[in-house]
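Let's start with one chain on its own, the form predicted alone, as structure tokens.
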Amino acid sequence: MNNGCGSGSESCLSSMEEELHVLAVDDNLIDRKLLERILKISSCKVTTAENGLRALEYLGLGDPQQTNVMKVNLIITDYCMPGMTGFELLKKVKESSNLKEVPVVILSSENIPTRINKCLASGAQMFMQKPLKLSDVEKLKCECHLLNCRS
């Protein structure tokens, strides 16, 4: 799928004035640290959460009294997590009037077509296989730039 960036994604990325703020959600510490490192190498500001409920707290959806709400441009979440799956997090984000425009990318180590289709039909921007690679992040940044997901 060509999204207009092709292999020359540097031209797409060079016009980005603002740093992309990504909320990275994964229950596995190693996967979360790897994702954080790749995003930081790609010049993203990164906030991590160890589960879907913690992500909702960061986003201001966990506690109605919360005043310190974090603004993010992109959410990358693991699909399979205890307590709240990435799919359930996706649904909560898309139901929120404040967050429904924030792109959500679902990651999974399993390539299950019905799961992929369910996530995409529910508003996920993309469904990607783990482990995420640097080239995947550059592709995401480019697509996010084309979608104008800036603060």
Given for the second form:
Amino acid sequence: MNNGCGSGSESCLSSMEEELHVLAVDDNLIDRKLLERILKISSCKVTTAENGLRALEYLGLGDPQQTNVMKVNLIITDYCMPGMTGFELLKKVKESSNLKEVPVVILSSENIPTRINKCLASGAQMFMQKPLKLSDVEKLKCECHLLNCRS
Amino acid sequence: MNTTVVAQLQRQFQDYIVSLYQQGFLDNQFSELRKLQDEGTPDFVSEVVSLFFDDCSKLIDTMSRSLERPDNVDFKQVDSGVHQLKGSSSSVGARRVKNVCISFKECCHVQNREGCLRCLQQVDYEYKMLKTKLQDLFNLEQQILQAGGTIPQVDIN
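Switch over from the form predicted alone to the form predicted together with its partner chain, please.
Every chain and every other molecule in the complex is listed next, the one we just looked at coming first.
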């Protein structure tokens, strides 16, 4: 697999072959569909959630009775969502001892510097502008694999 | 396979899609969308745009009702609808629709009901226009495939 990440260690290469499991959170159906498609083409396993609450459930931060909790390697979330915003979701993830190492990428249609800064300051891995392109995901994957290698 | 017919149809397709970009109906995001389609998912683009047009219709309906009574406009709700429409149109490359949404948002912010009504009318016009254009485009695609040809990748940059 052509990754351009530059790491040659065995363990790094083998983690590259594992599928990245991405949780994609967006209240807009079309954006969810696009995100899912882009991620699948990029050989990621995808779970979609239409809001922050559903996302937390999937991550095991919702109802304690929750059984279908899954391990994710990356969370991609829209910023502007009714109810819980992407920023609020980010904070919940980073506050959790189990999940704080999971990279969170924030997507937004607006490039507002104060918004970007507060997300990065709260631990977001990246802030990217919507709509996402196929080439954007390749960059994301590289970053995530590098993170996995380091830990 | 009649290669002349296929070549003609491919040429027609190419010219048509280029004209849609040149006239500002579509922007680069539409070509990004086309990249997501392959032999395994031949209807991906038409499915996504179909969802988009359904979205347009529903949102326009809701916003129309919110704007109906001059003395009782819920601008927050209208703004929410415009926000969604702007997002969706941006995601599929529907450039003209997106641009109307930008003006529309402004009208919401200053609570200009008349302005909102004008934008609503424009958004309705633009999405229906685009729907017709894309239908023509998809029909050309079908004709190419039925004639045994492949759909050209068009680079608009």
